[in-house]
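Take a look at this single chain in structure tokens; it is the form predicted on its own.
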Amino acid sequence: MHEYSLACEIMDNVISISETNGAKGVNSITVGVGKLTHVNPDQLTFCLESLVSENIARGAEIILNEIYPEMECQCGFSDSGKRFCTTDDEVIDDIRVFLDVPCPECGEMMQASGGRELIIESIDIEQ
């Protein structure tokens, strides 16, 4: 479960940034998680919630935002990967959906770009 080590690194950064800015507490932590990171969002949330109980971030809300890859074709067409992992009202939560995507313009296979990010998007601190 590499999510725990990732959560520890995120929390180290949150604590460091909070201390640098003289925070009295942390209200929320927003993390962007790319759909191609191989990170389980539920496990990452669980690990972060476990870690915040031990430090200045106690009680902070954990918010995870999904980051979809950009799908690009050699013909010049591009669009958000989110478009290609939904059917009707259902979202397909499987990274394999980004592997074999025909271009809606020319029919050639598209390439995924991005979606591998794991970033702290924001930290809401109390001063």
Contents of the next structure:
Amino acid sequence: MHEYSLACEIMDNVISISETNGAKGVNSITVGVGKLTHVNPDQLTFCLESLVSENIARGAEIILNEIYPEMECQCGFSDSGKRFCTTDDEVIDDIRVFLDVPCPECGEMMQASGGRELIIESIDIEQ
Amino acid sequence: MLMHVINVGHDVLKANDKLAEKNKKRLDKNNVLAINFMGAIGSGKTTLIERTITELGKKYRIAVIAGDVIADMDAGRIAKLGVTTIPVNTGRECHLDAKLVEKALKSIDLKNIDILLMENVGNLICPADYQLGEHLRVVVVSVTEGDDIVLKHPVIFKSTDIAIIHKKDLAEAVFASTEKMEGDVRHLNPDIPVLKTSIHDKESMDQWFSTISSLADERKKE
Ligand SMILES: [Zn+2]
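Form predicted in complex with its partner chain, following the form predicted on its own:
So here's everything in the complex, that chain up top.
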């Protein structure tokens, strides 16, 4: 999997943005991970945590937000993908639940839009 | 100490796609048709590329970017066919990305190339997240991977332009149904061509070759 190299790329960006903004330290880094990427959030967090030890971001908290795709149907129906991977109290954590979903209104196969992001949302720095 | 939240909004996967667009522009400028071959190790991807070079090499000038995790074994196999072959050692990475391709493109004389074949690293997961600048994404699966292989990897089949169900002559021996595999692809991606091929079935290979040559002809140089 490619979590490590993505974590490195995120960290390079975090460091350069922090330096540009005259940061003395970084409190937290918030990253959004699309549910339709093959990025494993736990592995990404682990890689990021191992990378914040020896630089300006030392000790920074890693906050990961999962980004759900929006499910859209030709008939006009749309809803967050979150609705379709939760049954009662069970969450189905499988990329497939977004790719093979019949529309609750008309039964046609829906399209997922979004959910392919891996985005550095914000950095909380000390100046 | 002052605390300050900076809204960044930098998408590292989109950054790859943007670079891929740049690669594509470069290829377009030179009328090169670029194909990204994705498939697991053992899917028959390399053999299919070799046959494609042998057949289409009669009519087109071909170059190859061969991605490989550790060795340049596949690149060696392909280079024997006498086409420009750029081995890309992806190191610990499980996929080619736009940056690696950008670098490889610098070693290829694009003006004198008609078709660029890019052999991705052998898995059906990671390459799905990365655009390279290709015009055509091709997924190769063989019946020997089991006929549930398509449904196990829906993302890559959603994002491909052609699906090849390879080694079809072995289907019976491994209790795989090519009809099921084709049906699964169509279910995920109804509009793409699904080719069932075997290197032992000339007709099926010709179908593949003509698919590619008609696309290459569309961009043929004056
Ligand atoms: Zn509907």
